[in-house]
Structures are given as structure tokens and as C-alpha cells.
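The chain below stands alone and is given in C-alpha cells; this is the form predicted on its own.
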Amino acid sequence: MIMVEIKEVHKSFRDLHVLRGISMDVREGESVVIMGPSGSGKSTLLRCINYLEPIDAGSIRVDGELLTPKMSTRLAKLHKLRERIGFVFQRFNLFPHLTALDNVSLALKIVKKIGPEQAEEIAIRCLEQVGLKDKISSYPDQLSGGQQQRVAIARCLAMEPRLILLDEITSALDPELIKEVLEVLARVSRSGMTMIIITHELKFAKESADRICFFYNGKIIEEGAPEQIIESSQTAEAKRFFQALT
């Protein structure tokens, strides 16, 4: 089953043409890594998939739902779609006045209308899944950056999304904290979750991605198996990019 179907998508911000005819499919259970230089359109595409940015042309279908410019006027339908899509950002976006447990359980209670007791049970299970059961009563400023990002992942998992979008979630972390977050992502990937991941972490991409899409200047210029793209790039742009990372 195709979870995400993207056809000839264009997106501009005034005179800046960011996405220039992007087409790609993501199958259910697949982990697709998007790589490419800064400004190539990677984050913009994720925001379009979650309808944080409407597209200008082309089409995106997520879990059978066609995204159109009119979606913005059909808020109930848009909210229902977003319940099926998890989004983990570069910054952790945790509520500083809430504990890890409350950060994870809040959306369950407000969005899914789950009772407090059941919501906390789910939150504890998800925090345990990311290795933070002993931190349920800790506030964000009592956690390391890696721990905060794992709380953000647990919050996403608690909503039981059909698709998870992850936008360079290790870019704000110190090098020693990156490994713990990538280990959690690898476990989530092995569980069969459908994921689209923007990252520059080559080892993670080789070990956990089913496919890499290489973006350059708003287009996908290479696509294929991780080792093929990383080690045997066909374009000069991809070769330069991967040589700079190794």
C-alpha cells in the first residue's frame, strides 16, 4: 500500500521556487531518508505533507487523503488527517512547565479525548519505549538535549500515527547525544512504522533506511538504495555532498 503519493509538486515563496516538480511514493512500513544540501527543499516538502504549507501545483495524497488548497477551509478534516501524521522537529518543542509524562500525555487527553489514567499509561509505555521511564517526573530543563528529543519522539508515538515525519532531529544536539536518539529511531524503523526522515547521519541512513532520495535545487536528482546513493552517486552534486560528510 502507498502511504504517501507525491506527484509533480511545486512550491514557491514569492519569487523563490523551492520545490520544482517533486514526485515520490512512500510505501506503508517504509523508511525513506531525504538528504541534500541546505536550501534544497527538504523541510518544505515535509511541511507540505503535513499541510503546514499548501502546495502551489501538483498533488499529495497521504493515507488515501488528497491534500488540496481547499483543505485549509475544512479544518475538521485537516485536524483528522494530522492525527494520523506525527511530526518531530529540529527543536524539541516541549512545554517547559510540564513533566515528561505530562508532555507526552497532553495531546492524548486534549486531541484524542482519552481519560487521564489511560493517557498516562500510554505515555509511560511510550517513554519506556524510548528509554526514559525513569524520567517521567522530570521537567525539560532537567533533561539533556538527547533526552528531550526522545520525549518528543515518545509524544509522537503516543498518538499512534500512521506516518512520522522527522526533520533533522539530531541537528541541534551535541555529537555525544546523537547516538542515543538515532538508536531510538532505528528501533522505531524496525517496528514497521512508515517514516520520512531528513538527516545527514550516513551510518543511520545506511543501516535503517530502505531508500534515500537526494534533493538538489528543489528536485530529486538521485534515488535508490542507501549504499548505492552514498557510495556510488551518479551526479557531481551528490558526490560532493557525500564526500563532505565522510
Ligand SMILES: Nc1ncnc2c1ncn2[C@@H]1O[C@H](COP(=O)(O)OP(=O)(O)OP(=O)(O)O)[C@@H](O)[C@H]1O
Contents of the next structure:
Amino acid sequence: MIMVEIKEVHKSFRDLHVLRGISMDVREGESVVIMGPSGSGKSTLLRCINYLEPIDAGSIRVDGELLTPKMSTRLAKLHKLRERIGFVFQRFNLFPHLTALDNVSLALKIVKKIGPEQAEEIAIRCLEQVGLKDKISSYPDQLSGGQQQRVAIARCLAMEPRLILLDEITSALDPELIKEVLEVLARVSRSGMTMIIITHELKFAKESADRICFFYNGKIIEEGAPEQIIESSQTAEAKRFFQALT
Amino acid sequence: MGEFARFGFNDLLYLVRGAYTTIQLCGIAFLFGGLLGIIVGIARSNHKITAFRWIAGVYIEIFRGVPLLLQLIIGYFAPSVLGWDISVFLAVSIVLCLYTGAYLGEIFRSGLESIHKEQWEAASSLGMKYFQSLRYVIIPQGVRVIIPSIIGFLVALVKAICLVSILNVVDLTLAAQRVAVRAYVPLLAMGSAALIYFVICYPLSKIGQRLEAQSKRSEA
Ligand SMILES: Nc1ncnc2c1ncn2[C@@H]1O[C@H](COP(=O)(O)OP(=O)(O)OP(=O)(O)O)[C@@H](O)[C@H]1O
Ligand SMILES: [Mg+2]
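Would you generate the structure of this protein in the form predicted in complex with the named molecule, following the form predicted on its own above?
Full complex below, order starting with the chain above.
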């Protein structure tokens, strides 16, 4: 089954044409990594997929829901859809006024309308999964970056999403904290979760991705198996990009 | 100090009643103006519906731009010109509510906008609707930011309410003036009034400081 079907998507910010005809499919259970230079439109595409950002042309079908140009980003069906799509952000975006436990359980209670006790049970289980059982009552600013990002992953997993979008979730972290987050991520990927991951971590891409899409200037100019893209890319742009990374 | 001899229990009672009126007006203005301010602040920071933002903006600018005394005088005469039969106290209360709504609306707006767009996005990405995001994510954070401004406004409001004495509403200031003249105890009457204002305002500032410190601690 196709989880995400992106067809000829265009997106501009004023005169800046950021996405210039993106098409890609993601099958259920697949982990697709998006790579590419800064400003090539990677984050923008991810934000369009759960319609935090409206598209100008083309279409996106996510888990059966068709997203078309110029829809309001506050449509009721979008709330329903976002409930099923997890999003993990570069800067974690935890709720600073809530403990780790409440960060994870809030949406369970108010969006999924799960009773408080059961919601907390689920939240504790998810925090356990990311190795943070002992931090459930800590506030975000009492946690390290790596721990915060793992809470964010737990917050996302707790909703039992059909698809998870991850935007450079390790690039705000110190090198020694990256590993713990990537390990969690690899585990989630192995569990059969469908994921679209923007990352610069080559090792992770090789080990955990089913496919890499290489973005350049608002287009996917190469797509294929990780090894193939990273080691024997066809285009000069991709070659240059991967050389700089290794 | 002959003033003490002339200052009777009735005079003190009169001052206290004036103080009560001041507090009453302040409470009404804060309660209803606060509710109005919440609506105005949300409308003002809503970037989707331009009409709301614009109307709220005009309202805020008018009530913050015109001297309160002038607003009160207009509020005093307008009902009778329009043929409405309402008491001066009610007219004055309405003006104070509108005035407070404008100031608090602007404070609430700044509080809402002090919360980074990413928090909205995090909430949306979890499937929360606009008002759920506001209620559970944005407002709890915004409130901490604006507590000092709210308290500051309240303290200013308590003192600004003395302007109603121009319209013969017997607040603390007018009560003091009348006692001063009636019993000829100007220093004592005004001094007592000043003391009462201080007694009202000082705890407010203290509460504000306490709340501010508390919210800082729970963030740490
Ligand atoms: N809300 C916005 N308003 C205006 N321009 C924007 C907005 N969001 C992104 N852009 C612009 O769109 C372009 C693509 O941004 P995007 O964030 O998608 O790039 P990216 O590939 O994720 O880059 P990076 O690797 O640096 O994160 C950039 O030039 C950026 O400045
Ligand atoms: Mg990006």
C-alpha cells in the first residue's frame, strides 16, 4: 500500500520558488531518507505533507487523504490527518511548561480523548521505549538535548501514528548525544513504521533507510538505494554533496 | 495638630466607603475588561482572519489613544444624549471596562505572540485544533510572560480610577476631598486616602512579584 503519494508539488514563498515539481511515493513500512543541500526545500516538503504549509500546485495523498492546493491549513480533516502523522522537529519543540510525562500524554487526552490514567500508562510505556523512564517528571529544560529529542519521539509514538516525519532531528545535538537518538530511530524503523527522514547522517541512512531521495533546488534529482546514491551518485551535484559529507 | 480632633469616625467611614467604590470599579473593570481583553487579544494575534485583527486593532488604538478622563466624560454624557437611562456608576463602569479591555487586549496579544510559532506547529502536528492549542499550549506559557504587565496595569488602574471623581462618583479620592473640606482636615484626609491607596496597591505588586518568581522557578 502507498502511504504517501506526492505528485508534481509546487510551492513558493512570494517569488521564491522552493518546490519545483516534486513527485515521490512512500510505501507502508518504508523508511525514506531525504538528503540535499541547505535551502533545497526538504523541510518545506515535509511541512507540506502534514499541511502545516499549503501547497500551490500538484497533490499529496497521505494515508488515503487527498491534499490539494490552497486548502486552509485548519480544515477539520487536517486535524484528523495530523493525529495520524507524527512530526519530530529539529529543535524538539517540547512544551516547556509540561513535564516529560505531560508532554507525551497531553494529546492522548485532548485529541484522542483517552482517559487520564490510561493516557499516562501509554505515555510511561512510550518514555520507557526511548529509555527515559526515570525522567517522566522532569521538565524539558532539565533534560539534555538528546533526552529532549527522545521525549519528542515518545510524544510522537504515543499517538500511534501511521507515518512519522522527522526533520533533521539530530542536527541540534552535540555529537555524543546523536547516537542515542539515532539508535531509538533505527529501532522504530525496524518495527515497521513508515518514516520520511531528513538527515545528514550517512551511516544512519545506509543502515536504516530503504531509499534516499536527493533534493537539489526544489527537485528530486536522484533517487535510489542508499549505497547506490551515496557511493555512486550520477549527478555532479550529488557527488559534490556526498563528498563534502564524508 | 487640630486636624485629629476634627477627624471623626464618620469621616473615616466615608473614606472607607469611597475606597470600596474604587475597588468595586477596579474589580468590575478587571473582570469584564479582562474577558473582553482575552477576546481582543486572540483576535489581534489571529493572522488568519484579517477583519478580526483589524477591528481589534482599531478598538485598541482608540481606547489607548484617548485620555481616560475624556472617555469618562463622553461616557457620562453619551447615554443621556442617546436617551438611555443608566446610572452614572454604570456608565463609568462600562467606560472603565472598555478602557481595560483595550490595555489587557494588547497585553494578551503580546503574551500570545511571545510564544514561538514552533509551539503552535508542535501542537498542530499532534492533531490539536486552534482553541485546544491555545488553551493547553500557548496560554499557559503566555500567562507567565504577561503577569508583570497585568499587575502593572492593575496598579495604574486603581489610581486612574480617581478620575471618576470629576463626575461626582464618590470614589476614594472624592471622598477624601469632601471630608477634607467638610471637616477642614485636608492633610489628614488626603494622607489617609494616600495610605489606603498604598494598602491596595502594595499587596498587588507583591502578589505580582510572587507569581513572577514562582513561574520562573517552575521553569527552572
Ligand atoms: N515560511 C517561509 N517564508 C519564506 N521563505 C521560507 C519559509 N520557509 C522556508 N523558506 C525558504 O525556502 C527555502 C527552502 O527552505 P527549507 O527549509 O525547505 O530548506 P531545507 O532544504 O530544509 O534547508 P536546511 O537543510 O537548511 O534545513 C529557503 O530558501 C528558505 O529561506
Ligand atoms: Mg530544513
